Every structure is written in structure tokens, then in C-alpha cells.
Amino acid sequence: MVGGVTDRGTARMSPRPVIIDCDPGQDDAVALVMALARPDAIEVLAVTAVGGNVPLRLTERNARRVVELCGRPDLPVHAGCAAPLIVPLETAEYVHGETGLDGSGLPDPERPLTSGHAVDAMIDLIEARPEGAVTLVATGPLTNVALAFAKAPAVMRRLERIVLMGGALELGNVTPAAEFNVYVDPHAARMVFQGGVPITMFGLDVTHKVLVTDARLRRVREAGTGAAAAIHGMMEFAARYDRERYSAEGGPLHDPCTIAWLLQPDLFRGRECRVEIETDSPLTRGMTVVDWLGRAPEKNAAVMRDADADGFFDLLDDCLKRLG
């Protein structure tokens, strides 16, 4: 079983350069907060927004709201694709609320969007760094990432890896077969998984082991910082839907698992697998077909399946207190 995955080259002695491609969404917001709380470990080069949980005009706005919450109004935030490659956009206001960040209490952003399309910004940032230097974290539909592969495949193959939240080995959350991010743009997901870049995948099987229980919510509030208050409100809002849907003790916290893995990879365990994406069947559109038993000789993703939830929330608590 794999937890940490070795970087290309030698051991990392400086902060890891990261681009975060996202569709905030409360859980995307938590991921951004965790990343920006740890400049000693993660150098966020830019945030790129994509249509997903809510339309693009809201995801890019929400990304700016969160970077300002974290005291980083200087950080570039680029708007990307408003719709999937082929199919119409389907959003999830029923989970995230009309704004995507309902419950946060965050004000409108003061800073404007950074000029330039997210896809071009992504390509330029990767090309400007040595091969194997940049990690791409993707926590929304993979439309921006797929278009970057289509436009500059050689540049995208310079990535150290892609760390993404998406897919599932077993049960989906939009349909019985499919998880939301992959379902929204399955054609983009197929392109990315076939792109030839190492992938670390966090699907529903592992994120549903990181539950926002009442006790963990109280701990977030008790961190006592402005970021903690906003995160508490967002997590409380989003967890209501999942608690009712799954009859569980708490709602899952999906996207922050990607950042937690970068900060503390031993919190997660998984296996190198072959992952293929179903794009054609109306019954199983967006299904991630994971060869967990290793029948396929060529692997293309480290698929995480187990998590130390208590360790995760210890890490989140530390991040929130650092932002204080």
C-alpha cells in the first residue's frame, strides 16, 4: 500500500510550488485555507477557477474571497472554463447554497480577477519552472486541466504530478456510478487520466472517512481565528445535506484531503492502479473504473482509499491556528 509518493528527483528541501484549480464550494475553500496556511511547505503560485459546484462567475468570486480571508490579496486568481468540454454544466447549489460558500459570512472580494485565462496561466507557470517542479491540485471538474493538456501537452508533462479529488471505487454521489467532479466533465477527466502525468486520486471511498462530526466542528470553532469562524460556518452548512443524505454522524470533507496529503502523506493509504473513465454510457457516465486488483499492467494513478481522520483534523486545527 502506498501513502507518500516519491517526487521526481531528490528530496524536497523548499516549499512545493503548487497551482490550485478549483470550483469553490465550501470544501474547496477549506483546501485553499490549508494550503495558504502553510507557506513553509506549499508555495501557491496561482488559483485557477472552473465552473462546477456553482457557475464560474461565482467560483472565481469565491476563490478571491478565500484568498483575501487568508491575507493573500496578492495571489493571482484566474477565471477559466465556464462549461465542460462537451456536455452541459450541472451545478450543485443543493449542497453548497446559491453562492457556493453559504455559511461563510465572507464579504465580497475587493481585488479584481487577474487578467488572462486560467488555462494559459497554468501553462505559463509550469513552463517557467524546471521540469518536475510544479504540482497541480485539482478539486473541481477537470475542464481547465484537460484544455491545458490539449493546448500544450509537452508543458503539462513537465508537472511533478496531479493531485485530484474525484471519482470513486464503489458508490457515486451524483449517480450510483459517478462522483460529481468526474460526472460533470467526464471527457476532460478521461484526457487527464490519459495524459501521462503521475496522478494521486482522492475519491469518495477515502473522503467519506474524513467526517465533520459535531465534536470536530466544535474544535474548528474553538481555534478562535477569523479563518476558523468562516470555515466553521461553511462546514456546518455543507454537512447538513450529507448528514441527511447518508444518515451518518457527519458530512464528508472531500477536497481538503488533497492538501492534507501534500502536507502529511502518511495520513492516507492507497494503491497504484489503472483508472479509466466512462464517457459514453448514459447509465454509467463519469464512472471511474479502477483496477484495484492490478489486472492491468500499466498504472496511471495512486488511488487513496484509507485515511486517518483524527490526524487530518489535527492538521486542520494546526492550519487554522497558523492563520490566526
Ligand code: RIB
Second form
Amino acid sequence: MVGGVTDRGTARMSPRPVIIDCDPGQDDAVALVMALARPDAIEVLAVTAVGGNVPLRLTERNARRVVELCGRPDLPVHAGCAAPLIVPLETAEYVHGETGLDGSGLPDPERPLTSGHAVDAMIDLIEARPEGAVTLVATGPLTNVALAFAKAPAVMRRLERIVLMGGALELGNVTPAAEFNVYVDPHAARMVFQGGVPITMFGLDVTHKVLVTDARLRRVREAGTGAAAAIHGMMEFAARYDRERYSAEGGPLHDPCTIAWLLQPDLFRGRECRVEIETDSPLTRGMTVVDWLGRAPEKNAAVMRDADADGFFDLLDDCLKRLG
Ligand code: RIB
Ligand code: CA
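Return the structure block for the form predicted in complex with the ligand; the form predicted alone was the one displayed.
The complete assembly is shown below, putting the previous chain first.
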């Protein structure tokens, strides 16, 4: 089993440079908060937004709202692709509300978007750093990331790895076969999984083990900070849909698993696998076909499957208290 797979075996003496590509989305917001709460461990170079949970005009606005909540109005926030590479955009207001950040109580952003397309910003930031220095975290549809591979494949292959929330070994959440991020842009997901950069994949199998129970929700509120109040409102709103749909115990917290792994890899366990993406079948479009039993010699992803959920919420509590 792959344990806390960290970077290329070297102990990190300085914060890990990270680009976060996302479609906020309440759970994307929790991931952003956790990353920005730990500048000792993660240097967020930029946040890039993609159309997904809600249209791009809202995901980029939400990214700026969360970045400002974290006291980082200086942080570059770039808008990327509004629609998938080939299929039309399908959004998820039924989960995230009309704004995509319902429950947050956050004000409108004060500062404007950073100029420059997200894809160009991503490429420039990676090119400006040494080989293997930058880690890319992706918590939405992979359209921006795929386009960066198309535009500058050699630059993208300088990435240390891509840590992404997406896919599933077993059940999907949009169709029985497909998870939302991969379903929305399956062609982009195929390009990224074939891109030649090591991937750490957090699919629904592991994120559904990180459930927002009532007790955990209370603990978030009791952290007592401004960030905690916003996160509490967002988690409570987002959990209602999943709670009704999956279990009375609570709703899964998907995207923050990526950041939690960067901060504390031993919270998760998984296995190096071959992962392929279905793009053509109307029935199984967006399915991640995970070779868990290791028949294929070529592996392209560390697929996470188990999580220490109590340990995750201890880490979240620490982040919320650090952020103040
Ligand atoms: O399937 C869950 C994923 O889809 C999460 O990233 C959530 O934010 C939505 O984008
Ligand atoms: Ca997301």
C-alpha cells in the first residue's frame, strides 16, 4: 500500500510551492482555507478558477471572496476556462446553491481578478521555478490543466506532481459510473492522466470516509474564528444535500483531502495504479477505470482509498485556529 506518498523522497526544509485550480464550491473553499492557514508548509503561488460547480463568473468571484477571508488580497486569482474542452458545461447548483458558496455569509470581493488567463499563469509560474518544485492541486474539472498540457507539455512535465480530487473506483455521484469533476470534462481528465506527471488521486471512495457529522460541524463552529464561522456555514449548507442522499451521518468533504494530504500524508493510504478515463460511452462517460489489482505494468496515479477522518478534522481544527 502506498502510504503518505510525499514528494520525490526529499525532506522539505521550505514551504512547498503550490498552484490551486478550483471551482468554489464550498468544499473547494475549505481546501483553500486549509492551504492558506499553513504558510509554513504551503506557499500558494496563485489560485486559478474554472467553470464547474457554478459558471466561471461565480467560481472566480468565490475564489477571490475566500482568498480575502484568509487575509490574502495580494494573492493572484486568475480566471480560466468557462467550459469543458468538448462537451457543454453542466453545473451543480443543486448541491452548492445559486452562488456556489451558499452558507458562507462572505461579502463580495473587494479586489479585481488578476489579469492573464489561468492557463498562461499556470505555465508561467511552473516555468519560473526549478524542475520538480511546483505541486499543482486541482479540485474542479480539469479543463485548465488539460489546456496547459496542450499549450506547454514540457513545462507541465516539470511539475512535482498533480494532487487532484476526482474520479472513483466504485460509485459515481453524477451517474452510477462517474464523479462530477471527471464527468464534467472527461476529455480534459484523460489528457491529464496521460500527461506523464505523477498524480495523487482522491476519488469518492476516500472522500466519502471524511464525513461532516453533526459533532464535527459543532467542533468547526467552536473553533470560534471568523474563518471557522464561514466554513461552518458552508459545510452545513453543502452537507444537507449529501446527508439526504448518502447517509444520515453526514456529507462527504471532498476537496480538502488534497490539502490535508500535502500537510499530513499519513492521514491517507492508497496504492499506485493505472487509471484510464472513459470519454465516449453515453452510459459511462467520465468513469475512472482504476486498475486496483495491478494488472497493468504502467502506473500513472497514487489512488487514495482510506482516510483517518478523525485525524483530518483535528488538522482542520488546527488550520482554522491558526487562521484566526
Ligand atoms: O464530486 C465532488 C467534486 O465535484 C468536488 O470537487 C466538488 O467541489 C465538485 O466540484
Ligand atoms: Ca470542487
